[in-house]
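Take a look at this one chain, the form predicted on its own, written out in structure tokens.
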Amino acid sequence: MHSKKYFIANWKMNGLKKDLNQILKVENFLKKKVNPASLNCIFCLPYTILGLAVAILKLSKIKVGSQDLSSEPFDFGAFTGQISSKMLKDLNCKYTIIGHSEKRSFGDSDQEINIKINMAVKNNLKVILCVGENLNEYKNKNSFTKVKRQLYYALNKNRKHLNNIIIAYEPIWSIGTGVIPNNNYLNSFFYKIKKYLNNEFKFNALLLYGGSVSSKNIKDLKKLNLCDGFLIGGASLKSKNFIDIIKNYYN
């Protein structure tokens, strides 16, 4: 485990230009009350305000992600409603979710991940991979065979940028159902990811947890020995439910 923690907002498909006074809020906050060694506070945003947050918002204490980007794996062409990461390094992005699992039902394959891996890397963007099952396969107890193949298949290809990627958990059947897997399960969950990137990879994983985070689980969540922060969706869109995870984890 790892000291800093890592508190990532990703705001899927929400957001306007007023809402970027949502993200200063949380800024303030960070300066005022919060030990800058003890977090890495990242907001992953549409593409439409993605631009304007870091130009208007003069941030220092949050960095900017992405929520994707494009698998074509060249930095400019005619791939129209495309955003390649060096697009992306231009607007000064710090981060890129790739492999979220809204994505992955949408289509995106094990190939095309890699490419958006290699991609990242190659224009300096640290890139937050996410793994997970769907309920099926948590019932049919062959999470972990799913997570490890994901794994595999995303970072084989990649061995020589492990240190430019962070995990992300994501069991799919808790994501916006407000159901999280128990501490216990979570714990040994992490415990066989971890074990497994060091075993095949050598790989010190930062490792995040993301499905129905907020301020009300954070405290038990908190518990989790081998997490290393969170990936946060619906709680991270109004600043009060985003700043009262952070507090109530570290109070």
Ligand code: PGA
Second form
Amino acid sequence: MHSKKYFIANWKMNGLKKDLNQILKVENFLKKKVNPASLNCIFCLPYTILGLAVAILKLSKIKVGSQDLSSEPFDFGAFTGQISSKMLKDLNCKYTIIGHSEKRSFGDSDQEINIKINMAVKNNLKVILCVGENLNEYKNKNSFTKVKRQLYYALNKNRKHLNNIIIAYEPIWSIGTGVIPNNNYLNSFFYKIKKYLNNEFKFNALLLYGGSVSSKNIKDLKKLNLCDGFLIGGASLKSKNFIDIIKNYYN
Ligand code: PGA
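The structure above corresponds to the form predicted on its own; please give the structure of the form predicted together with this ligand next.
Every chain and every other molecule in the complex is listed next, the one we just looked at coming first.
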């Protein structure tokens, strides 16, 4: 386990300029209450407010990330509607989510995820790589087979860049549902992932949990001894909920 915990917000298709105020409230809280050495706080925002967020948070310890990027293996080109990692870097964006299940469900293939990771790390963006199984796969005890496959295809051609990749395990059936796996399950699943990454890639990965994280369940999730932090969707939209998660984690 790594000592500095990650609290990563994923705003998905939410957030107008005025909502950046929520992040400033988190910033104020962190400044006053939290030892800066103890956590990494990152907000993954829609493209439309990334530039503004970077400007507003220039002096903050909160870092800004995107939720995706183009799978074209180019910095620029005739790809209408696409945003490249070069453009994100130019904004001073530090992180990007890749392979979120909501993107995979709209067709992101393993091959595209591979290219996205490659392009992101080329431009010095840190990658939050999401993996996870759906409910059927979970019920049929195929969770690990699925996650292992996703990890293999994402990482195999990116072996030189592993230090810039953080893994987020997000069971799809837990995202936005309020249902989370119990700690026994998660502990043993995290152990399997860590062991696989060590054996296959000699990779001592940072490993996050995502899926319905809230101020209510964080005290239980805190007990996961192989968990390096959390990817938080719904509960990251309002500063109070997000701050309560951090408060409850540390108190
Ligand atoms: P949730 O989303 O916290 O709303 O379940 C997590 C995610 O999709 O990253």
